[in-house]
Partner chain sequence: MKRVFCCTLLFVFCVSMSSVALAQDGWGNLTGQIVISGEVPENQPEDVKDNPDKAVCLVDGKIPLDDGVVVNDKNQLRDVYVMMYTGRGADTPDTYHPSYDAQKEVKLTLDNVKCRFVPKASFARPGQTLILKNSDNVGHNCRIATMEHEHNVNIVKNAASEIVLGEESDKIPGEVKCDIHQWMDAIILIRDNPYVSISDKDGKFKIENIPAGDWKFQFWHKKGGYLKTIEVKGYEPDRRGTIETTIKSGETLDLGTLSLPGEALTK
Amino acid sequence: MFRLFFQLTIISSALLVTAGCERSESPVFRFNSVEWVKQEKTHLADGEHFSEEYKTEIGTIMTALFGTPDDPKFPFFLGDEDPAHDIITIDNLRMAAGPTRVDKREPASGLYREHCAHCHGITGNGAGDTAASLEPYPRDFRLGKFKFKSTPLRSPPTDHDLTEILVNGIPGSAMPSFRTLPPEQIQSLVEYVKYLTMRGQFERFLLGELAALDGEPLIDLSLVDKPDGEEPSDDDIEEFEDQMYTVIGEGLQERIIDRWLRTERKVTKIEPAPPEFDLKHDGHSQFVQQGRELFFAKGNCMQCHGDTGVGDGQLNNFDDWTNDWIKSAEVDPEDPATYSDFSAVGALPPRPVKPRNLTRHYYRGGDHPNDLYLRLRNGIEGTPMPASTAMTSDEIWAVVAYVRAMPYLDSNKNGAAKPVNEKQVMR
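Would you output the structure of this chain only, in the form predicted on its own?
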């Protein structure tokens, strides 16, 4: 059974944390008030609210396990032998955390705040200072979903997936390339993103538990928060730790950390492309035509991307980061009055997802044929783009061939496509 080493100094400092309130000038992780409101609207009657004491309890647990933006921690349940060291290292967290360094001659630190926080926010909630003005909004890591990865839906990305995003950026968005950063700094940011994600996932788990508590505490703080400087007894500390184990065992260890430990085993195998995919092959045009037929029929791609692939199909879908709270009772994304309580606690206004314009020859998840194969095979996590489970590998490659040819095709009156310039198509 895993064991977590709680120090009384950590517990005492955690008791000072309340619902994202700042007790000093140092940045704090913002409480997930949008999830709090969602849980109230979902589980309580109109006008009812959860006890504010739960915010203190959740803040206590989160700070004890994950620390603060200036002093990050990670719950290594098995000490030095914990396999979680393979996905998170304290040295890399400290390199990425903390204030932006002023003297560039000093060892690297504060990388996340320097490069990422203005968009993604200190908490990784996608609500940084510039977020509201960006299209699409920056990623909120707390949902634990990543769009562009080599693993299937509901599986975390690999380190390589996150590195590719940092190195290449995301074309057509505000996410830039950080390829000029040294590899060790890239890795520190990769691990910090995972840290913020797991922290946010666990906070969401705790908030999801509120409805079942029926007024009982998540943990009994009175076991360690004694009056007049009284020290807790060994029995009190043991009971407190037992309660913490109960709370974090399933919610953090099994549901979150263990899943991140299995990412490499979940990578989708990319089946070899058939000979017809070779752009120099005589049968390429027929293969593109097969891809076009699949685009309109079996793949049903035109439903969102439109008949000509310019992204003018289904235009009223939302991504999971928005659906997560607008699907709460009586929330209409077309009527700001119905979600004013969410806006009041920091939710950004809902924006429908814009399907990709496939005629522009850039793709946010990468333009290599393998990247497009993975987008079709796995779908795009958190968006209406589904996994193509009904198509064979050869059929997926045919659609990839058609999509890659789209920027160089010209639609005629009956909707068929023909090359504008055969040499362009062969590029």
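Output block for the form predicted in complex with its partner chain, input the form predicted on its own:
Shown next is a single chain and nothing more.
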């Protein structure tokens, strides 16, 4: 009898535990609390906080413009004429948003929650359930930064770039390939990534304005929405429109959406490779040799990737997603106590960004020579990897040839990789 009772207690407590276990990804957007804490730390004295009302105000503006995870919206300010229809369509957002639908006969929906949310999070904050255990962490879209794209830094990726990422995945990271999905579903996910990114960029912009506001609302609805139905005065309307133009017109349309609209025009031209790039060309080994020299001299590549290219040069850098908050307050990335306020609101522990081990020959941004050309020409956004601005296109091609010709080193085999090309190092 006692034993039965005991077992029942255990079972019911187990049930309770499961019930009380809130799923972290319920279909609501998360507030960018890390940015909030960062703004407090940079602008206020210790222990001071911004008024909580701002959180609701920001949430309200965000919801009015972008809707919810189940019912996404996009601000087409110019109605049907709005050029943003070229980059986002509501139908595609709907296909990616919402709860996952299993019924095969109905049109698909909930693609993002099905395929992406457990890593990238419902909000696209890169903090899905599995995120903490992945290296590198899944992308937080809200900074608007992307690593592997055909455009220079600060220009968003094109649809083609994002499609390539979804189709090929990112080898050497947890980001899988979605090659099996039909093209229209890929397109819908691409647009949803853009939607989450613009949404996140705008939220960060609003949070950035807080410090300058000093207690005043971002957009003061009471100017036009009087409690007793009173007509707003001309001054009120003017003031209100002024706020709308600065916060939404400048902050969202000009700073964020327009950039996405312009990005196709910013694509970096890939100069064709010289004939020596061809493996069968007589001058190829000469060309690789030239590339090796550039790697050490004009390229300065060994400074980060190490003399032998195993990625053991500069190791104490962080990427921009981490630097963004650790640089703001006195955070020592090695001491969790200094960033407990950030961890409390979901910031992942800082981890240094490692320069790629070039002897392994997997390239996250694609292994086509054109991909490598773009990485060298433009650098890799959000990481220390710089653009080789001083190199001519032929020189870049020579370095690409050298990188591709590096001896394969399986660093997993016997402890640290052996610098087999040690003798080639020239200083």
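For clarity, a rigid core is taken as the largest C-alpha set superposing within 1.5 Å between two forms. Owing to the predicted nature of the structure, the values given are computational and were not obtained by experimental measurement. Residue numbers count along the first chain shown, from 1.
K.L.:
Rigid parts turn against each other between the two forms - so which of 247, 353, 63, 374 is at the hinge?
P.N.:
The listed residue located at a hinge is 247.
K.L.:
Based on C-alpha superposition, what is the hinge rotation angle of the smaller rigid part between the two forms, rounded to whole degrees?
P.N.:
Relative rotation between the two forms amounts to 40 degrees.
K.L.:
How much does the C-alpha of residue 243 shift between the two forms, in angstrom, given a rigid core superposition?
P.N.:
Residue 243 is displaced by 3.7 Å at its C-alpha.
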